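Next up: a single chain in structure tokens, the form predicted on its own.
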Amino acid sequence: MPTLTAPLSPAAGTDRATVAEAGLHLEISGLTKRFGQFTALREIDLAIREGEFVCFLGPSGCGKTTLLRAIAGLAPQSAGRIIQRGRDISRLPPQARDFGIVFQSYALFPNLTVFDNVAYGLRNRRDDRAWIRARVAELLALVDLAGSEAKYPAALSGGQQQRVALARALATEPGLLLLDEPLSALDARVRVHLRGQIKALQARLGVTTIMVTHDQEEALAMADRIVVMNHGTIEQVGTPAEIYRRPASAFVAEFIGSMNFLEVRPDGAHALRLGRRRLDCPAHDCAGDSRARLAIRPEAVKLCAANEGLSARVEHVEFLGAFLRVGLTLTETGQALVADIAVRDAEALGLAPGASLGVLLPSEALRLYPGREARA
């Protein structure tokens, strides 16, 4: 008979130190999945490490969930191999796959009780009956649901019918965790909400987990790393402040967060022309184009005294709360910038539409990319 997992406490699980010297979980090598002449993913390479929370994050139809569901044998690969904790599952059946599941439209049996949708991969195994009254309970104390046992998933609400068919997924005690979209049908506060739970359980927990996600949001605060995803390949994989701090691609750069773009020419390896203005930058890989593409983020960008700096003129002001989104115009190339800019700092600069501000990029804040002339 299985036993019982062991109390939890706030300091119980894997944190993220644990998590970087743990071994892998997951090997996923070659992976490519055809559906008749299209190729939906092409020669993935992908390594999870044990009690990672990872997220596959990109638009729609760049291959996420399709990856998410040759993990889960629902969709078996057309070519390469998975290996799980040293076990080639590649050609397993999903029933056969060590794994829970949480689907986008909860997938709750509607005629069974909240306690019977729960129990049920465990009645499935045919454990004891009294251990699984007491897994049930201990479950759905987990997730904030003690005494709905008797409830119908009808009524309950939203955020309620995710948490039950996350107990469920947990009920088995899986060594991974696969949610697909799991928080996307929800309305923003429901969902800010759980995606806190969702994160603290698993960390309480330490099981290996893999979320499909389109919301750049949801991955940043959740994921302890991150696959960005676009036509079926990857693009980059890493933390969050990596992901966003050092996007490895122009899709990246323009896909995560606000990101302004400047066409600019290539200055040698670690400078560029902005019209007739020569400024630094981080070294970049397109000392041989004729253009490239300038990244900077708004809130990385300065202003300051129109006599400093590129000079610009301000086109509008937005308020949005904590900071104000300011639109220039800079004067000698014509091409549009946004500056992310504290409220208390907008009355000594002046803003309004029609000024005229200076601009500082600041180098180290600075990513070039090949230019659409270069990538054609």
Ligand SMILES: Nc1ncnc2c1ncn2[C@@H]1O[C@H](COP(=O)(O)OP(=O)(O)O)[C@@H](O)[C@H]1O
Given for the second form:
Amino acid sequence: MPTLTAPLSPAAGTDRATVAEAGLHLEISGLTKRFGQFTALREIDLAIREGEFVCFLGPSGCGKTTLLRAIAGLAPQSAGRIIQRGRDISRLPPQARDFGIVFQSYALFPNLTVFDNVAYGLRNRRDDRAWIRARVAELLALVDLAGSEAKYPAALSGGQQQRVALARALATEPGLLLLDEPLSALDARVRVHLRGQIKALQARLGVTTIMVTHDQEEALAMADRIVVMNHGTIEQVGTPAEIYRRPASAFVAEFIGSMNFLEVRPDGAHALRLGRRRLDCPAHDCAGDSRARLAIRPEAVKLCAANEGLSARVEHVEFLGAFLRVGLTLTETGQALVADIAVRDAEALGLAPGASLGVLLPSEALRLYPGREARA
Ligand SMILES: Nc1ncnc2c1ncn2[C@@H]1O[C@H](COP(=O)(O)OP(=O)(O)O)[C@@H](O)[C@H]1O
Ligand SMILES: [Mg+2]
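Alternative state: the form predicted in complex with the ligand, after the form predicted on its own:
What follows is the entire complex, opening with the chain shown before.
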């Protein structure tokens, strides 16, 4: 029988230290999932480190849940392998795999008390009754619901129900925690609060965690690494900062954060032409293309006096509290551009609709992606 305190004090566990040295928790290779003629996942390769918090992020229908369900064995893959801590689990049924799972909609048993819900997996394993009682109390304390044992799910708020679901998923000390949009049914304030709670709990337990979300802000705030998915493939894997600063594709650039796109012509491997202007930019792969899409974040666009930079006209100015969002038109090309400007800087520029000013596009903030024609 496991001891009561060891499972919840990760740093002390020698097993964990050993596994951490080994590095990888999950290795997915060549994973494909078909539903009839439709390919929902195509040749997915992904490695997840021990103790990592990974988010699967992407638009609805891109295959996030399908990938999570394949990892759990709930919807086995059509091809490919899944290795967990060195063990090939590709063909194991869910009950033989090592994970706990939380779904979007509260999947608690409505006719069971909170205690019975959390104790479910422990009873299935035929753990000692006194131990189960102590373990449930410990888990409920962990999710800030101490003393709620006798309540029924219907008596709890949505956020509380998800915390019970989390306690239930963690009860048997799984090596892997799978969360499928656990926050998306909650209202905004509860969602942000629970986001912090889940993140803190995960850090404390050190349990390797995969969370599915379509909410980029949630992924940026919570993940150690984000896996950006689109149409059943992985577009990019990276830390939130990497994904935000160096999106690997136009899709990622557009999906995460706000982004301006301008049609330009590549000019060598380190420059581009925007109208008649030649601008330096970081190395890109579009040198052979006749067109490309230039991406720059609104906060990277600099505004200056009308006699400097690219000439532009102010179309509208939106006050957003911490900054101003300025809608501009580039005079020469007629292209629209958005700039986010600190309130203090705006005063010096005298921003008002109709005003003429200059726009600077700092080289290091530019990214070039193949144009639409080049892709076809
Ligand atoms: N059981 C199924 N049968 C047929 N198609 C499915 C099934 N499950 C999912 N799909 C399809 O696979 C694609 C990916 O679905 P899913 O993984 O649920 O997307 P996400 O979780 O990213 O929103 C969607 O086009 C969906 O319609
Ligand atoms: Mg889904």
